[in-house]
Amino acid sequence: MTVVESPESIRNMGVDREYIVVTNPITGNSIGQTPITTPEEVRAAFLRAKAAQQAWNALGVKARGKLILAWVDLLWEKQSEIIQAIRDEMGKTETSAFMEVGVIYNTALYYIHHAPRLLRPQTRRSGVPVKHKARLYYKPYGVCGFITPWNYPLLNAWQDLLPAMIAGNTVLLKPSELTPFTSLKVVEMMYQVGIPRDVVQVLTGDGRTGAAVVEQVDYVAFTGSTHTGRRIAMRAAERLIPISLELGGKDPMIILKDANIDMAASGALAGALENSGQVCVSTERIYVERAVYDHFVERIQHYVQRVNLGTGDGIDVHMGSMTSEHELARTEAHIADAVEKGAKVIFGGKRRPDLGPLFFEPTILVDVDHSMQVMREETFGPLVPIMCVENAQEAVRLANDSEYGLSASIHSRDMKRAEAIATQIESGDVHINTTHWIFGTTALPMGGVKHSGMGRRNGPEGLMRFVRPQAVLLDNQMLDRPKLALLDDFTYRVVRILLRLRRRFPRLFL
């Protein structure tokens, strides 16, 4: 059994420790154990990170980028090891694990290239031209804490950590207790390329460790459930520290009558079954216009029979194991609730113990409505509930009839109309004729509205959330004389003239 100790834990080997056993979801066998980092150890890690932050920031954006480039090149070189670590902890397919590596490689390259320009000090127009000079600087918050989930242990952590580090922050990472070894392995690779150990530290543990991180850091980024995110937001508000939250989703897909039905049906399965449905942006409810409803249901039944569910390697394995009994039980509960209220299971709906303890068939439900949990609560499992609607207007209304608003998708041949409909949907992003790709589109920000969270990852927005602006105004004292108030007679006249000029020539003076 692999036992991992944090540096602070090693210094305190005399104390009794609690451990968490990590298991492989496919076999059910233990793959190791990690210690529960105590609040005292979190505090010590924070102090080390705080002490290291000034030197890390002083390196400058380009120097930090070079170190991160060396790390991401090493990550790419050793991708097979990382992919295997992810699969051992998660039970997902090889292609899903590869996508985590690919997205992070792309994310690193984006911020290495764009951060020097985005973080460069700016000159702004001053209130009093010639006399005043207005400058803006971007300064890191200090120590950023990241509490990350198990479903994408590499992607969901480093898509946030990388911009925070490039911006000059140091990092405390608390990974999920289900998938700590991926983070430990990846951080060790950061140390190998010369990133100082106190710049990024992994703190293994459970919810107690996560709560201790929130108590210490200068900024909190959390990805996980809405329930936990709300509690973190309340504590962060009490501490008056900034946060970003990516929370639950119940992402809709709308199939318009002019859609390519074969592409829509296969795309719906890809969007719903990626990582066995354990994705924040998973397609969790589908609305199909009546004119093509029967055709769509027939084609999705055709394609779902070709889904390869299994433990093997390679691109031809479409779906792997679920990761925890908790998620599987919730999936079954949503099916039972839907069937009790009149829905029909037309494919799947059963466990597959012949493949492993947590395998579950891709499941298609029809005759669903919004009285059912499967259409209102996040499932996080391989379910495909399909609802017939009269028209696009009804589809949009039902898509917006949710407390969540993370992602959405539309299938249509009319791209202009689909884009117009997309802007009517209450979600952080909308895909047209595909799903999930905003994760890998690093120039576009992604994040939730309503109960799906706040803040954005990716794009300039994903970097700038980790810095605070500092304004500097310089007065050269031209034509000044000693005065005891901000406005003397001369200054008063100048201000009045400037205000009139601004009203008449805004482009020149604003």
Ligand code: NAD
Second form
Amino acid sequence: MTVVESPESIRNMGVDREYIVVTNPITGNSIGQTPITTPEEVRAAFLRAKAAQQAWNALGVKARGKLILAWVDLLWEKQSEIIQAIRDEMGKTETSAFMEVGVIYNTALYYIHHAPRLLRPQTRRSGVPVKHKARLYYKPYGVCGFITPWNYPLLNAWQDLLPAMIAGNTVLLKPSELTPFTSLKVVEMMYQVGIPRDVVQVLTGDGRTGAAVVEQVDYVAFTGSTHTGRRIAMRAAERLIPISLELGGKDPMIILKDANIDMAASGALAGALENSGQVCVSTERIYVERAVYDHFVERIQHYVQRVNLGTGDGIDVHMGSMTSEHELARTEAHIADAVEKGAKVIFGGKRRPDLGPLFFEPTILVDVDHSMQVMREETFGPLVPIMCVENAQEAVRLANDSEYGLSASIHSRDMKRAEAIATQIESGDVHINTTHWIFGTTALPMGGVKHSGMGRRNGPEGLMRFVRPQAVLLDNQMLDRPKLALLDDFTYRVVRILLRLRRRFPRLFL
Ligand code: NAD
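Could you drop in the structure for the form predicted in complex with nicotinamide-adenine-dinucleotide? We only have the form predicted on its own so far.
And the full complex, kicking off with our chain again.
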């Protein structure tokens, strides 16, 4: 079996064009190749998208919503094809791929329903009542560029693309070089339901194509590593274009002593092992109060033996393959570093070549501390490092001792106390007694603080980032006469009366 570490770049014989070979991580076999889109081609795609944007915007939000609805219905009908496409290039379980379809279905319906209201022009309170009218319009940026990772090829692209399109932008999508086929398939479905080709274009390629997209577009939405995000932010700053960044995480889970320990132990595995740990919001470190530490470790050992690692279909397969040798090697390096510094592996820790080239056992580590990479750097693998803490306060302090701040979770039977503790954690979201559901809760904004990113996807915030407000102030010239300065004698007196009134009744005209 050939193991391809990362997509191989090849030059097609005779034609001066580079291609990337895409590999099925489960078999190690090539499943096809996609061209590397050149900067000139990216420029041409941008110009087509720019030309198409006015007509797309003029359609109106409801008409755009109808087209998106037709597309998402088709996606739902053809879900088995999409699930297979995701699994073929990514190696995940059927359930994880299904979740991508489910989340995107929700996202589409949420924005189709809420966007017309959220984007409606508004009238705001004016400074000079009766005479002035204050109006607000939301205008799309123009052409938005999306650069996305490989771990959720459908979800991570379309969760952001959909609100941008509904808001009236046209879009360029540069999917990960590891997983381009899902996007190519899904965009064809958009064309099938009548969405014009220039409204949404997929540009395959590697980081060079991504960088070329950043050079052209009016807005960049990036999902990927903090390292790449920083480079994109620097270039976007030079171009003075707005961006949103969904970056890496090192999400803590806190187990309080009043937690249901069976639920916490099994929940910790679900949180750490979904998609083989290759999730930005993966549970990557666990802090357990001393009073329940031994019990928790005993129960997690019990449950981890029941985790079904495999290649098969169905809901009973809990964990699939990892996606690249690069991720697997980092996982092993984090284990080695932790063990060298005194940690113990109490379950797993080995590759499973009998299942496929990139399978790795769910791995539980104890006796870990913050000197170890496994507690500080994003692993993106199926590791569960568990640390004993004295109390909730220490747990919160350690949870916040990180350069990341994406998601977090707390297990406790006292939901009120847990909610209060949640607000002390420096992260974009916190889950109580569960994990990951932020992705399925479209009404809530999702995103990071610190090095986990900036900007929010989902919720009204995830739509409004793709529009810029334009204020329009209308003066009906009531009682006006020609004047040579902003404040003539009459206006000056009116303004003084208004300000006096406001001093007397501060809430008036707010
Ligand atoms: P990556 O940063 O290596 O690549 C992401 C994308 O950026 C790819 O499409 C890649 O081709 C492109 N790219 C690479 N160099 C570029 C450059 N110089 N300019 C423009 N584009 C460039 O990340 P990855 O390995 O694909 O994804 C894993 C990372 O993504 C993890 O850190 C994970 O936490 C993060 N992630 C975050 C979220 C979130 O919502 N916060 C979601 C999923 C993944």
